[in-house]
Each structure stands twice: as C-alpha cells, then as structure tokens.
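A lone chain, given as structure tokens: the form predicted on its own.
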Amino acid sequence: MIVGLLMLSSTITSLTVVLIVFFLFKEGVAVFEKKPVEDGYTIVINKNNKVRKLTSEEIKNIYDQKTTFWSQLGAKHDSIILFRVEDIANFYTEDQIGANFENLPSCLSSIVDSIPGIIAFFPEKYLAKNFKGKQLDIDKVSLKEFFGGEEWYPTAQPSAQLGVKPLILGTLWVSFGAILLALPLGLAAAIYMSEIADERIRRIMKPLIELLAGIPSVVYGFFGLVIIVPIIQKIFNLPVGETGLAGSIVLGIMALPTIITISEDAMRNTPREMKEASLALGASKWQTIYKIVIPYSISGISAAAILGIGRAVGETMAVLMVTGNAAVIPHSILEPMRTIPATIAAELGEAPSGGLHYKALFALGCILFVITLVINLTVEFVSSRRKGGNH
C-alpha cells in the first residue's frame, strides 16, 4: 500500500514536470510561426511598387526614417511616404469617410492607388474587397533575428523587434558578476566554519547563514535599491545607480547561503586521517587547508558555485528592482541591464494571450530552461566525479 502510494506520487510529479516542459516549449516554439506584424493588421504598398517582401528590420528602418527611398530596397527611386489609418483625415472629410467608417475601405484603397511611394499600415478589416494596392509579404520571425537581434521591442508597431541578445547578455553579465563576488566570500566563510571556528560559533553562524536563504527576494531588492544603488551611483559618479553591478551584488548576497552551506559540508567530509597526516608531516594548519582540504572537496565547491549561478540566473524580483531594466546591449557592468527572468515578470501580465508578445516571452522561458538545464547537468557531472573520486 505505502509502496504503491509512493510510486503514484513520484509518477504524478514526473508527469507534471514533463507536461510543464512540453507546454513551455509548445508555446515558445510557436513564436517562429508568427509574423512580426500584430494580428489583424496589414502593411500595403502601391501595386506598381516592385518590392514584394520585407523583413522586420527593414520595416523598422522605414518607419524610423532610416530608409527613405524605395531604391534602397531594390525598387524605383521614389520617396517613401508613411501612412497610418489616423492620417486619413488629411485626405478625406468625416462625411466622406462615413459616420460608421463605412467608406473607409474604399478611401484607403484610393489613397494607396494614387501615391506611388506609399506604405500604409492599418487593420485588415478595412481592406476593401477590390483593393487596388498590394499587401506586403512579411517574413516570419526567424532564429537569426530572434537570437541575433539587438533590439527588444515586442509591442512596436508596425513591426515588433524580438532580438533577445541584450537579454541573454544581461543575464550572463549579472549572473557571472554575482558569482565572482559570492564565490570568494562564500569559500572564505566555509573554510572558517569548517576548519577554524569552534563548535559553539559554528552552531550560531550556520543557522544564521541558512536563514538568509529564507528571506524573500523582494526584501533583497529593497535593500539593494535603498543602500547599494545610491552607493554605486556616488562612487562611480554615474547618472543612475541601477546597473548590472547593483544586480550582481544583490544576487551575490542571495547566492552566499547556497555556496557557504554546500562548500562547508564538502570540507567537513574531508577524512580526518588525511588532515592529521598532513599536520604530522610538518604542514601548518593553513597549508593543510590549502593543500589537502580544498583539493579534496573541490568537487563540492564546484557544485556550490554552479548552484549559486543557477540561483542568480533564475532570480526575478530583486534583479528587476536594481538593474535599471534596460533592454540594450551592455558594454560595461556599470550600465543598466535587463535579464530574462525580469523581462518575463515585467511583461507577461500585459501580453495578450496567444499573441506574438505572449509567445516571445514563452520562448524566453525556453532559453532560461535550457540555461538552467545545462547548469543542473553540470552539477550532476561534477557530483558523479566526486563520487567516483571517493572510491
């Protein structure tokens, strides 16, 4: 009976995890089946224009007026005339359009037909049956644009920009900055607790350090926002203190309990005979720690560092509060950044269910899952080496 219940519990848990992963990737991969233009809208040009297909970046350059002539896109040397549906008032009166916009489709068709260099963006419901223009063929979101793009504007119109490169780089900058700060401090604390501190001090310090892991991340975020951010702004004379460095410091503090606890347990598992043999051969206590304890427990220390990175990679609220939340390519850790978890937390509530933005955020979740999976597999590999080395 008990064995059956345990088996049922493990089966349900495993199935739930598999279904969650399946749902995540099902929604995330769907972003590559969508076009960057919002559902229900279309982009049209004059029927005599030779351009047939445009990429998301080309559309953005047109509407940002970086591309101003059709000749830059392989057509005639006509000026590009931008048109949105609200511009209809410049061509027709309210009476001509109709009280209920019943004449709007024919008006739009006439405008597109009469202006050779026009590019118009409006809802598809206003596309006349005998439309005299030409609908552009917009490429679907590609892997190259998604992973290599340098701009994240998922709600931009007429064409969304879904470059995740700034978010991936921001995540890596903040996470590795955190581990570079946390690993030396955590290792030092673990050495002190396992090899130097007496039992009374250890009994006091260990629960206090483990208590840090139970503090809500929003509290760390408030601490970083009130204390760390102003200090960074003042020391480095920056316009704002919300930077990748602030995020790294906060995440480093949050990763300390994991690093200290696992490293300290690994060091305490060093056989007493090995340490006594080292001391008997004339080595000092520090030499024994450096030459015997740390090399023996290096696998556990490595696992602690990797799990610390995993904690930093997946953190949301604290990072959202102190990093500046700017989705731009970072060139220095003293610049504002945005991480993948912070992006998902900040934008998912505003993304229409099933839309392009919604699918793109699930794709970000897939990237985060893969990063975490790699970290977990690395931990398993390091742990297996440690077990093999103990035999």
Second form
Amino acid sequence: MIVGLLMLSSTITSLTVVLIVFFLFKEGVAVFEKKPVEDGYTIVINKNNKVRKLTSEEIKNIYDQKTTFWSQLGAKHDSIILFRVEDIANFYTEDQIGANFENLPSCLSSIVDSIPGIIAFFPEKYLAKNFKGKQLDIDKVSLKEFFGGEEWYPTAQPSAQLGVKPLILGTLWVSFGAILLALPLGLAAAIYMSEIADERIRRIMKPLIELLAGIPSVVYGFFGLVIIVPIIQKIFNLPVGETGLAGSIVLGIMALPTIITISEDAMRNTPREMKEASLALGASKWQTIYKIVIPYSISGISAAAILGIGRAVGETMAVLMVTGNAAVIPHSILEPMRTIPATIAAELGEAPSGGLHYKALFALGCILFVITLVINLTVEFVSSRRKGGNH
Amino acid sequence: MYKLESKHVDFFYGASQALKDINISIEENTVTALIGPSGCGKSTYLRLFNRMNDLISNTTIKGEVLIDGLDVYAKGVNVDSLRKKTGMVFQKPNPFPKTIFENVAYGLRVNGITDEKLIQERVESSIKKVVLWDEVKDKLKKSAFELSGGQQQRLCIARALAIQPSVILMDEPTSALDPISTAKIEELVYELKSKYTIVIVTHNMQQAARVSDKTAFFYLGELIEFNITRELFTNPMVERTQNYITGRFG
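Rather than the form predicted on its own that you just supplied, could I have the structure of the form predicted together with the partner chain?
Starting with the chain above, the whole complex follows.
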C-alpha cells in the first residue's frame, strides 16, 4: 500500500516532467511550420512579376527599402513600389471604395494589376475572387533564419523577424559576466570559510550566505534597479545604466550562495589527515590550500561553478528588470541586452495564443531547456567522476 | 644533549587539561614508544614536537618542548621550517591525490626545491629506504591510490623521509594495516633507527616491545612511567603500568 503510494507519486512526477517537455517541444518546434507573416494577411505582386517566393528577410529588406529593384531578387528591372492597404486613399475616393469597403477587393485587384513593380500587403479577406495579381509564396520560418537571424522583431509587419541570435548571445554574455564575477568571489569566500575562518565566524557566515539564496528574485531585481543601475550609469558615463553588466552583477550575487556552499562543502570534505600531512611536510597554509585542498575538491568546485551558471542562465525576473532588454547583438557588456527568459516573460502575455510569436517564444523555451540540460548533464558527469575516485 | 626533550609540559584543550607536567628526554637514534589507553594524551604529546596541535583552535601549552635543545614553541620559530625537521606518519595511510612520484616529491617542491634532478634522486632514494622501490619503480606516474594500504603507508614514510628530517613522528602507523604490512613497517622502523630519532605512538604493546628502545606509559594525561622498554615490560615500577601491560584495563 505505502509502496504503491510512493511509486504513484514518483510516477506522477516523472510523467509531469515528460509532459512539460513534450508540450514545450510540440509548441516550440511548430514555429518552423509557420510562415513569418501574421495570420490572415497576404502579400501580393503583379502577375507578370517572375518572383514566386520570398523569405522573411527579403520581405523585410523590401519594406526597409534596402532592396529597391526587383532585379535584385532575380526578376525584371522594375523599381519596387510598396503598397499598404491604407495607401488606397491615394488611388480611389471613399465613394469608390464604398462605405463598408465592399468595393475594396476589386480596387486592390486593379491597382496590383496596373503597377508592374508593386508589392502589396493586406488582409486576406480583401483578396478578390477573380484577383488579377499573384499571391507571393512565403517561405516557412527556417532553422537558418531562426538561429542565424540577427534581428528579433516578432511582431514586425509585414514579415516577422525571428532571429534568436541576439537573445542567445545576450543570455550568454550576461551569464558569462555573472560567473566571471561570482566565481572568484565565491571561491575566495569558500576558501575563507572552509580553511581559515574559525568555527564561530563560520557559524554566523554560513546561514547568512544561505539566506542570500532565499531572497526572491524580484527583490534582487529591485535592488539592482535602484542601486546598481545608477552606479553603473555614473561610473561608465552611459546614457542608460540598464546594461548587461548590471544583469551580470545581479546574477552574480544570486549565484554566489550556490557557488559558495557547494564548493565549501567540497573543500571541507578534504580529509584532515591529508591537510595535516601536507603541513607536516613543511608546506605553508597557502601551499596546502592550492596544492592539496583545491585539487582534491576540484570536481566539487567545477560542479559549483556549473550550477552557478545554470542559475544565471535560467534567471528571469531580476534580469528582466536591470538589463534594458534591447534585442540587438551585443558588442560590449555595457550595452543593454535581452536574455531568453526575460524575452519569454516579457512577451508571452502579448503574444496571441497559437500564433507565430507565441510559437517562437516556445521555441526559445526549448533552446533554454537544451542549454540548462547540457549544464545539468555536465554537472552529472563532473560529479560522477568525483564519486569514481578518479582524482 | 638530548635529541628531543619536554620539560614540565602542560597542555590544554580549552579548559580541559590533556597533558600534565610531562618530562621526557629522548636520545638521538633511538625508538621511543608511547603507549596508553585511548585519550591518555599520547598522540597529543607526539604532535607537540611538530606543532600539529596548533591547527586546533583554543589550545594552550605551558612548559618547554625542545628539539636539539631549541624550544619549538619559542617566539619567532618558523613553524614551516620546524616541520621540515620532523617527518610525520599518520594512523591511516594518507597519500595525496597525486602520482606516486609527486607524493614523495611534494615535500621538496613546497620547500622551494626546483632542481628536477635533485628531486628525482631524493624521490628514488626515499622510496628505496622504505623498500618500496621494486614494487613501484614501473608505475611512478600512476596514482598513489592504486597501491595497497601497506604500500601506501610505506609511501607516506618515504614522503616524510624525502625532506630529510632528523626526527620521525609516527602516530599509530600500523593501526589500519594487516599483519604482514605491519611487520614490514616494524622492520623498517628498526632499520631507520640508525639515521633517525623515532617516536611511535601505538596501541599495540607487542609492537612497542618489538620496536622500541624506551617506552613511555601515559594514563589520563600523566606520564606514569618512562623506562627502557625491556625493563618497563618485564619489571614495571608502577602498579598501574603493570595492570595496563598485563591487560587488566585498557
């Protein structure tokens, strides 16, 4: 009976995990089934235009007026004429269109027919039955675009830009910066607590550090926003203080308790006899620390570092509050950055359920999941090496 | 002049007194066994000579502990160089998580020796002294953990010899070993006597009788009797020693 209950609860837990992962990937992978154009909209061109297919990037370049001739896309040398549905007023009067837009489809149809270089973007419902233009075939979101694209404008019209590179890079920059700050500090604290501080100081410090792990992340974010952001702005004389660095500092502080407690535990596991043997051979305390204690506990220390990174990679709220959230490829830690978790948290509420943007956010979740999975597997690997006694 | 000496030594862990007025003089190139029941202070006494008790916080010492006539607790004594004069062997074999070679070389390296040729020579001669060379010469680059317990303990002795101490302190060196390994270590102690002054803490009275020239019997922090080993075991002067060595308590 009890065995059954225990088995049931562990089965439920495992099933939940599997279900979450399945759901995440089902939604996330579906982004590659979608076209990067908002549902219910269409893009049309003149029927004599040879172009059949465009990628979202090509469409974006057209609308950004970077591509101005069809010849750049392999067609006749016509200059590209952009047309949005509101431009209809330049061609027809309100009377001609009709009070309830009842003549709009045929108006659009004849405009597209009369201008050879036109590209028009309008809702599909205004497509006339005997439309005299050609509907563009738009490529589905490709892996190359998704991972290689450098712009994240999931709601851009007419064609969404779903390049996750700036987000991945932002996540890595912020996390890497965090670990760069937290690791030396955390290791120093761990060495101090395990090897130098006497028992009394340790008994005060350890709970304090563990308390740091219990502070809600919004509080960290708030602290970062009120204290760290203005300081960074002042020191580096920046227009805004919300930068990757601010995120790194806040995340570094958040990763500290993990790093300190785990590496301290590992160091305290160094057998006393081993340290004594080193000291008895005339090694100084420092020599003993870096020649015996650190090598002995190196797998624990690496596990601490990796778990610290894991904490930093997955953190959402605090980062969202202090990094400035600009989805551009970062060139320095002093620029605003946007991380994957912050993107999901900030945008999911605005993304229509089941739409392109929504699926793209789930795909981001998949990426995050893979990153943390890799981190966890690394920890497993590192600590299994320790158990094997392979020093 | 005595090699090792203690004069009116009192030692305290916090408020509790672990050693009471210990006076012992040890001659050069002898083996002295420290015996007594658990908690009698024999290990604490041994660890005074290389100041290993300093690692425990809240301890105090009174009296004098002398090596070659110099007080090791005097002001201005460099503890690290003091410890170079004394090799220590511990209860359990405790090789470092390094190769066999690096274990023995460790003491040399931390003392600033960088001449690889010298290190090579010292490592080899130290391992030869503990009669381990033939067993490990082909696997010097392997982890010390691959050796058996007895081999590890001999390696630890070699490690202590490499820094060329004049005193070797052994804290129950065979308590974790099987009889054959124990016999090898005892033989080794006997051979090392010609070059080193050895103090050995042991629970095993037969061992004390076999290896030592003199024996000190400790009980509850007091030195009950200190005499030539044969005398102490055959003709103890104090009744409590008699009771202990005949196994009436302990």
